[in-house]
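First comes one chain, alone, set out as C-alpha cells in the form predicted alone.
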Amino acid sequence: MNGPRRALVIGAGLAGCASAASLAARGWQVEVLERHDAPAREASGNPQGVLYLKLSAHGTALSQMILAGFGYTRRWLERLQRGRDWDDCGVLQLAFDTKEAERQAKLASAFDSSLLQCLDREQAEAVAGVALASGGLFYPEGGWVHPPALCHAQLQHPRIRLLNHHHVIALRRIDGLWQAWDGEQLLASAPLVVLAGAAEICNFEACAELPLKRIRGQITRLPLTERSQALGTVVCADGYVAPARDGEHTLGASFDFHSLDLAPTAGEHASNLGLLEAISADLAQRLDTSALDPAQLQGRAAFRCTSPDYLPIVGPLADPAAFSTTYSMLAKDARQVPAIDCPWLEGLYVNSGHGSRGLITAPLSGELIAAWASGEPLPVPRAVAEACHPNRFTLRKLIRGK
C-alpha cells in the first residue's frame, strides 16, 4: 500500500484490539475507535470466558481454524498474570448423553492426547474435584480468561492510540483515505479500516448484506464459597461454571435468538442456576444455590455474533453489487475461474462473526488481517482464509441463483 502506515479500527473489544496489536507489530500507527468509555464494555466484557477447542475430528476449516487460534491465543496469555488474568486449569466437556459420548470418542482418536482426552466419570471427578453426573472430554491447556485483560495488553503498543467515546456513524472515501464520522464530525481517517464492532458492522454500507446474527448471553456471577473453592477446572455441559476469579464463579451463559434488552433479567439467572445443577448437583450444593434469591443475583449480558456457517467473517471487503455483477457467469457455470479482477473497497477490512469462540478465533483473525494488509504470507492455509472470507456468502447466492 503507497502512503502512510497508518490504520483505523472501529471497536475495542476481541477483535478489534487483536487487529490493532497485530498491526502495530508489523510498523502500522493504529488508532482505535471505540464508542464506550473503555476497551471490552460489551461480549469481550465478561468476567471469565472458556479456553477449549470444540473441534471436528474431520478437519474442517473451522476445525483447522480453531487449531491454529488456540495455539496462538495461548502464546499471547503468557504474557499476562495466571491466576488474575487467565489460568489454563483445563476445560472438561462432560458427556452428558450417548451421542455425545461417541462424539468424544471420535475425537479423542482423530487428536493427540496431549490435546484432549476422554475421561471415566471417576478420572472426570478428580480433575473437577466435585462429584458429576458423567465423565467427559478434558482439554489439559485449556482453562478460564479474563476478556478485559488479554483486550488492554494487546493496547499496550506505542503505536496504538485508543479514542474512547468515538461512536463511528458512517465511513467515506475520500482521495484514498478512509474518513470516519459521527453525523457532522470528522473522527479520524487512514487509507486502512479494521471494522470489528461485531453485528453494528452491518450498519455500515459495504457490511449491509453480511449475514451477521445477534444471539443475547447471560452470565452469572456467584460468590465463592469455602465449599466451593473445590473446583479444579472448567466444566462445560450446555452451559459453564468456572473456577472461581476474584471471589466469584461466573455460570452460563445463556442463549436467547429474539431479546435485544440487555438489562440481566432473574428468569435467565433461574435458569442458569439449572445449567449448573445439570453440570454438578454437588457444585451447585457447594454454591447453597437453593438459599441464592435470582432476582438479586449479579450478572450481566451481551450479544454474541455469529456468522450462518459458525466461522468468523474476516479478511478485505468487495463491494457488494459490483462484485455479484462482476461474476454473474457464475451463476450459469461456477466452475468458471473469471480473469476479473475483484472491485475491492481498497483498504476496508472485517474481523467479526466469532460467536463464543472469540477467544480462540479473534486473535488469530488480527494476524490475518495485519498479514493481508501488510502484503505477507497468511497464517492459515489458503484454503482457511477464503473459508473465513466476507466474499464467501455473495459467492455462494451466485452459485445458487438466489
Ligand SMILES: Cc1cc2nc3c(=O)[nH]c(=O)nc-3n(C[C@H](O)[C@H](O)[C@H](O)COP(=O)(O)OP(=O)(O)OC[C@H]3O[C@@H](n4cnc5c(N)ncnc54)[C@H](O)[C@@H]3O)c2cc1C
The other form holds:
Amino acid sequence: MNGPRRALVIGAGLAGCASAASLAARGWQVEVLERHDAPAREASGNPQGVLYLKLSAHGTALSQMILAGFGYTRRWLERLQRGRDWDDCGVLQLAFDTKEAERQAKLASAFDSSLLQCLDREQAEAVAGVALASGGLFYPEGGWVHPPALCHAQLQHPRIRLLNHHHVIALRRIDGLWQAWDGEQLLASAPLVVLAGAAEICNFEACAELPLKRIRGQITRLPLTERSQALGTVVCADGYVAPARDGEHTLGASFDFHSLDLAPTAGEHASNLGLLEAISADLAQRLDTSALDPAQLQGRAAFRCTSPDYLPIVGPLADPAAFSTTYSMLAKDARQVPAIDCPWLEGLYVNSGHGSRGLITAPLSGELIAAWASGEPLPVPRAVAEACHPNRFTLRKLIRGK
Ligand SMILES: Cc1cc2nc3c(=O)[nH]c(=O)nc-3n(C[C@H](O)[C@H](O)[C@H](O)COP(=O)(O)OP(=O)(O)OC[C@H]3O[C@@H](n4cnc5c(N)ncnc54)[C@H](O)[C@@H]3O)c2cc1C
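Now that the form predicted alone has been shown, please provide the structure of the form predicted together with this ligand.
To see the whole picture, the full complex is given below, headed by that same chain.
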C-alpha cells in the first residue's frame, strides 16, 4: 500500500479513543470525529468508573473477554497518574445474600488468589475501612478510573487528530473511500472507518439492524467528609461507591430502561442513596446522607449501550441483506460451512455495545479492531472474537429463522 494507512473513528468515548490509539500504534493516521466540544462527554464522562469484573466460573466467552480486558486496561492505566486519573485501591463485591455468597465461593475456587479472594466480614471491613453487613469477593488489582483521563491519554499520539464539533450524519462509499457527511458538508474521508458512537451507530444504515439498547444511568457525587476518608476500596453491591477523587465520592448507578431524558433527577439521587445504605449504613452515616437533600445533590446521567448477550459488538461489518441471502442455506442446515466469501462492507468496523463495563472491554476491543484492520493475529482467542462479532445476530436469526 502506498502512503500511510488512513482511518476515521466516529465517536470519542472509551471505544473510539481506544480504537484510535490501537490503530495509531500500528502506523495508521487517524482522524477522530466527535460531535461534542471534547472527548468523553457522554457515557465515558463520569468522574469515576469502577473496574468491575463480573466473571463466570465456567470460562464463558464473556468471562474470558472481561479477564483479558481487565489485564489490558490495567496496563494502560499504569501510564496515567495514580490518585488523580485512577487508583488501584481494589474492588470489594459484597456477598449480600446466600446466592451471591455461593457464586463468589465458586469463583474463588476457579481463579487465582492474586486476582480475587473471598473475605469474611472482618477481613472485608479491614480492607474497606468502614463497617459492612457481610464479607465479599475482593479484587486487589481493581479500583476506580476517571474515564475522561483514559480517553485523553489514548488520543495523545502524533498520528491522531481529534476533530471536535464534527457530527457525522451519513456515510457514503465512493471510489474505495468512506466519506463522512454532516448534511451537505463532507467532513472527512478514508478507506477505513470505525463506528464508535455507542447506540447512535444504529442511525447508519450498515448498523440499523444491530440490537443495541440504550439504558439511562445516573451517578451521584457525594462530598468527601472527614469520616468518609476512611473508605479504602471501591465497595459494590447493587450499586457502587468509590474512595474520593478530587474531594468527591462517586455513587452509582441507577438503571432506567425507558427514559431518554438526560437531566439528573432527585428521585434517582434518592435511589442511589438507597444503594449506598445497602452497601454500608456506616459509610452512609459517615457521609451524613440523612442531612442531604436529593434535590440539591450533584450528578450526571448518560446512556449505557447494551447488546442482548451483554458482549460488546466489535469487528468488521457485513451488508446485512446480502449476508442473509449469501448464507440462506444455513436456515435449512446450520451445520453447513459454506465456502462463500462474506459480503463485507469493506473497511467498515464497529466498536460498541460495552454496556456497564466499557472500562474493561473497550480498550481491548480497540486492539481487536486494529489487529483485524491490520491483518494481524487477533489479541483474544477465536471463540471470544466470534462471540463479539457484529455478524452474530444476523447469523443467529438465519439459523433460528427469527
Ligand atoms: C451511569 C453510568 C455508570 C457507569 N459505570 C461504569 C463503571 O463503573 N465501570 C465501567 O466499566 N463502565 C461503566 N459505565 C459504562 C461505560 O461508561 C460505557 O461502557 C462506556 O463509556 C462506553 O463507551 P463508548 O465509547 O462506547 O460510548 P460513549 O462514551 O457514549 O461515546 C460515544 C461517543 O460517540 C459520539 N458520537 C455518537 N454519534 C456520533 C456521530 N454521529 N458523530 C460524531 N460523534 C458521535 C458521542 O458524542 C460520544 O462522545 C457506566 C455508564 C453509565 C451511563
